[in-house]
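As structure tokens, one chain now follows by itself in the form predicted on its own.
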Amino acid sequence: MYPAPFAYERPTSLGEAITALAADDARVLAGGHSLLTAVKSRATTPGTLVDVSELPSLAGVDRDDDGLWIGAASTYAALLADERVATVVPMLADALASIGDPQIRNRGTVGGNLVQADLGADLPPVALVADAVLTIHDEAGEHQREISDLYGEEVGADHEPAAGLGTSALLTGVEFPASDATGSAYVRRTHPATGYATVGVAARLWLDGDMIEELRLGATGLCRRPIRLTAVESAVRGQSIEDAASLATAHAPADVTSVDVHDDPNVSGSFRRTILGTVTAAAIDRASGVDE
């Protein structure tokens, strides 16, 4: 199918980009992996595509005492080549390395992955667990938003983001705050047809000796938005790391009892539910260093 007619803008500054996005039905184009497929199939029919992929202010990495700032148009490949990413946010490096193939990693962008939040996208649960902060520019200027504002608080297959980015708004960067966590990791089971995550789990934990003092878990692949695995968090918190795998396996089903888990011709929802505990346990083990 051919796409519906649309206008194309390639701004040379952030101000030009914000102005272009004010047009009716304007959409941001960066890597384009999800958007262009939707445009070609006419699942979406934008009036204008605003290409921000070459704006210098939207790419790059900056590390300081507050954490790691990443430009929204930074590609997966560029971040994998930057050793600061794996040092500050190991689970982010894990997730980036699991995405697609070299062609996809050379074009796909962090901002697109987070905002589009496709089913099985790897970066949203990582950002959720890391309490990432979004830098957004619109006609009113620059402001920050918590990542949970983008995905909402409800758990379910059909829930929408709480507010989205808003009209003529552009995600320009994301900050991963500095953390004193003992470790973090991302583990996924890859979908056999799409290459996305069938189930992917991000884990960040704090250890006191062999005891898990604090734990944060996020999952993708189950429904339309990443979810927190609060039942597993509660069950494992205060327990020995040796018991974490069995506890995660036992309590993971409680985190998806109210979720309409996604089915497709290749992977059933029941299979996703079945492997959630195993993938979660593997993420906890990797974050704690047990599997090293």
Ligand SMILES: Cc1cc2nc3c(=O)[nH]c(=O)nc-3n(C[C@H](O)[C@H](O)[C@H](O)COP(=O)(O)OP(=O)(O)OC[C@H]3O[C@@H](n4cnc5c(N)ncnc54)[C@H](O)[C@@H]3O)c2cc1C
Contents of the next structure:
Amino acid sequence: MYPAPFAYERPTSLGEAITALAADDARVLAGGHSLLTAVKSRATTPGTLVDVSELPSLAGVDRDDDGLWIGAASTYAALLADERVATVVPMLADALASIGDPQIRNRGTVGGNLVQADLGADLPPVALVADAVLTIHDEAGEHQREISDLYGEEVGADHEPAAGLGTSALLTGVEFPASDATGSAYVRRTHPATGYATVGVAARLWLDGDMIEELRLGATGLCRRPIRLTAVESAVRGQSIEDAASLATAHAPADVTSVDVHDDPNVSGSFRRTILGTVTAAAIDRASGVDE
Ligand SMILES: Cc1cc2nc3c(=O)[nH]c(=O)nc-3n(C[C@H](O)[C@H](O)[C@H](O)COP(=O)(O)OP(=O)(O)OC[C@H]3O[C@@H](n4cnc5c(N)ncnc54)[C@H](O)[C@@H]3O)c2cc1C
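Other form of same protein, the form predicted together with this ligand, not the form predicted on its own:
Let's see the whole complex now, leading with the same chain.
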């Protein structure tokens, strides 16, 4: 199937990009892996694609005492080649390395991944656990939003972005705040058909000796938006790290009792529910051995 006709713009400045996006039916184009598929199948028919993949203000990585800033158009491959990413946010490096294959990692962008937030996308749970802060530009100017604001209960159809940004808004950067956690990690089981995560869990852990002071967990693959695993977080707080695996397995089901867990012909919802505890336990285990 051929796409419906569309205009293509490649702005060279942030101002030009914002102006181009103000058109009614304009859409941001980054890596294009999700958007172009939808355009080709006419699941979506934008009038103008505004290509921001080469825009300098959306590129690069910056590290300071406050944390790690990542330009929204940074590709997964560029971030994996930057050792500051694995040093400051180990779970982010784990997640980036697990995405797709070399072609996907060479073109896919952090911004596209977080905005699209496909079922089983690897970066949204990491950003959620990290309390990432998004910098967004639109006609009203620049503003910041917490990542948790973006993934509401209501999400669009499969081909539509899950993040409630609005099509005229441009995500320019993502800040991963500095953390004094003992470690963090991301672990996933890969979907046999799509290559996305069947279930993936990001864990950030604070240990005092063997005792778990605090744990933050985020999961992907269960439903269209990433979720926090608060039942497991509460169950392990104040407990020994030795007991974390059994507590995670026992309490993970409580985190999905009210979630409509995704079913597909290759992986049932009940299988996803079943493996959530073991994937969570593996993420905690890996986080306990990784220094931040
Ligand atoms: C075969 C295949 C395998 C994949 N495997 C995985 C996987 O294992 N794990 C995983 O996490 N992902 C996977 N993906 C998804 C891939 O990582 C996509 O790149 C990602 O979902 C979208 O990123 P993109 O840069 O291609 O965005 P695009 O397709 O260009 O855009 C996606 C959406 O986000 C919007 N958007 C993009 N950038 C911005 C921005 N800066 N500001 C505002 N809106 C923006 C676009 O308008 C569009 O609506 C896979 C994709 C394919 C095709």
